[in-house]
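Presented as structure tokens, the chain that follows is alone, the form predicted alone.
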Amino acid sequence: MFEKYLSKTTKSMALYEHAKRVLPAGVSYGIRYFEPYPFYAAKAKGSKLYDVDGNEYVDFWLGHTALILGHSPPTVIKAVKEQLENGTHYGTSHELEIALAEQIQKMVPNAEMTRFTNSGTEANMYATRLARAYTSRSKIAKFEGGWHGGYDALHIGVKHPFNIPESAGLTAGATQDTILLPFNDLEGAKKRLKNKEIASIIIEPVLGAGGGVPAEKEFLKGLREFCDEKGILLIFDEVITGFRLASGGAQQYYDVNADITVFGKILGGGFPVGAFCGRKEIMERLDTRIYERPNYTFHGGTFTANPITMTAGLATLKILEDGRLINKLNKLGQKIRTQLREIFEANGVDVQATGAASLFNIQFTKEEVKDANAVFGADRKKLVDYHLALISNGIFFLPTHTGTLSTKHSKEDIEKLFTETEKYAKLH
């Protein structure tokens, strides 16, 4: 497998050797490295990535799941080109930020007001700060396997074993007010929160780094009821699931409302973005006309509501607004999860298919997968091996990470995934 990859990617190999001299580990984000070295993309269009050696890949990673319309969708590109002529960055208020905020309000339950950021990490950081300000409480809670970006207070319990710090440089002071909860286990969560005053509970409706495990509907409903009972703000981190599970995100998909919702990825239409939104009474704690220091909560950033991003995001959401494309992708996602599982099982390989809507992954285990413990208890080496085999044969998944669909994936793309999976399963 490595020999085939090595023979096809000689220019990428040379670039990686060069990159190691100027980039730590040779990459700009640690997860983008995989053995023996990452290929280097040269261009992308639709459902395809093309590397510097001229190899074509069917792309199921899609820019960290951000590109639901595929690479370089014509409608978005056209709108961005027009905006480029009017300016790339203002540093002032402009109409586009109002238009995108109104579009979010139109599509997303409880999104009465919105503020924009430049990344999901920033949005989660500001949402957490806002929850603390609104409730006048310090402690927060998150779930095992949940990934909410690099913000110190949320950067715990992502990978198993969950008691090991996720990074050097995290201080006890930064993480001491964060309580880790078991995913899809309402009674377990309540037990860990007993007699504690909590500002917020943040949850990914479908675990991203935690293996693509979806929250169970009754679990989310119970969590909502618990938060109402205890005066806790429920935060949905929809950086991955926003505008993918449904046009109104996980709140619509599960019929469970959040107090604050965090967005990223798809919202930017292929450009850097983050956002957090919620009920007016909560979001108004950001309003310095109403609250003076220290009673308001700060939010800002040089490139917040950048006009290029606002343009691309608005064009994207208008395409997704009626939900038809999303529903079509959701049905295809279910087909993929079912057929991948059947291919492996027909060849005597124990797997569980995880994911929801147009998100999908495979876990090499016979055990039911309901949380990140089960994901990390599965055969991770085999999952890496499977994904590397796919990469060597022109199908791109970032190893161990959840795959996703775009509106540009064709029947031929999906059949290629099934065919290459069949070849792998027969050999393993």
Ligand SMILES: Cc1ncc(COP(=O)(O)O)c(C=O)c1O
The other form holds:
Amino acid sequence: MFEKYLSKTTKSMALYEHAKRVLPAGVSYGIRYFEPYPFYAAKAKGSKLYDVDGNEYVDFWLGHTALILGHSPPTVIKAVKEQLENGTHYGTSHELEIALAEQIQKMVPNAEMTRFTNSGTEANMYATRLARAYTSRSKIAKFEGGWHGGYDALHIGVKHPFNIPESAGLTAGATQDTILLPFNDLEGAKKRLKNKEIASIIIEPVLGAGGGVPAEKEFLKGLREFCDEKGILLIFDEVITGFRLASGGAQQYYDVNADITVFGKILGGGFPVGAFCGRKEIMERLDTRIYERPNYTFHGGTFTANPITMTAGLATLKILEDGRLINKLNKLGQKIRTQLREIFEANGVDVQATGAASLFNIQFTKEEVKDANAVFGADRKKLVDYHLALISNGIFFLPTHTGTLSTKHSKEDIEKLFTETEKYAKLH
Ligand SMILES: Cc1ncc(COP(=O)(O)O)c(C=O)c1O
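Switching from the form predicted alone: structure of the form predicted together with the named molecule?
Below is the entire complex, every chain and molecule, led by the chain shown above.
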């Protein structure tokens, strides 16, 4: 099964042998490893990734879904080059951070105030802390299959079976206040929260790592009402959905408001970023002029709001602001989900297409996929096999992960996906 890949990636194989000596598993993030070894990228442009052996890949992984404008979009690169000459990191306040916070507010009206971080993980950590501080409650809730980064309190119930700890080194104390809820099941969630005082419920409006499963609109609306009723802060983790589902993210797409919104990925325009935003009265807990210890909530970081990221983010959001490109991508996403399903069905393979907007994946199962249980219950081995077959033929998905579209994907790129999928489906 690996024959073609092995013969095309000899330099990557040598690099992998080398990398293993200094990087655990030869990678800098566990999920980037896949069998027999990952290829090592040499450059990227538009919709394409190129590896050290000179192979070209149509990239549907797009830097963990971050690159909605494709690799190195000229407008963003030009702005960043100019900023590089004016300083890479100030460690002081500057105008660009104000401009980006205002741009977020313009696109996501609920985001009255923002604080920047360097990753989605950090942003979720600070958002959780803020919710706890604001409500004076300790317990929090998240959903099965929800991935919010590696912060201890949110690092449970990501992979099936949900009762096995996600990582060694997580103390009981760090996770004992986190309640796990069933996704797309309002009554089930309410039942698990009965008689519990909780600070926040955090949700990915579309499960990303959990298989690209969208929340149902009625479920999200019900969750919003439940949070209002109980004084719970609803946190939307829009690290993937932000500026992708709509210019106003999942809140606009679903017409449901969150109390705190967390962003990452697209917001950085290709550079490291995270942000948490919310209503003024909540965010003011971070204001040292108003609150003192022990009532104020800490947030910070050496590289927060660094001018390179702020520049790239601002240039990116301005391009996305009117929603035109996003709408186009969403239509293409719908077409891809439909066509991939039809290709497999025509070849007698049972699949479900998951995803929403410009996110798409395939699950090899007959059953309807409404939560991460169904995703993990599908044939994961076959999904890896399908993605590896695509990689060997010049189409990159990080195996099992959701595919993503950028404005740089061409008709030919999409046709290639269909053609290679058809070849695979015919043989399986
Ligand atoms: C929905 C979601 N939240 C949070 C994170 C964590 O973000 P980061 O990897 O920037 O820490 C991710 C990353 O994949 C994500 O998909």
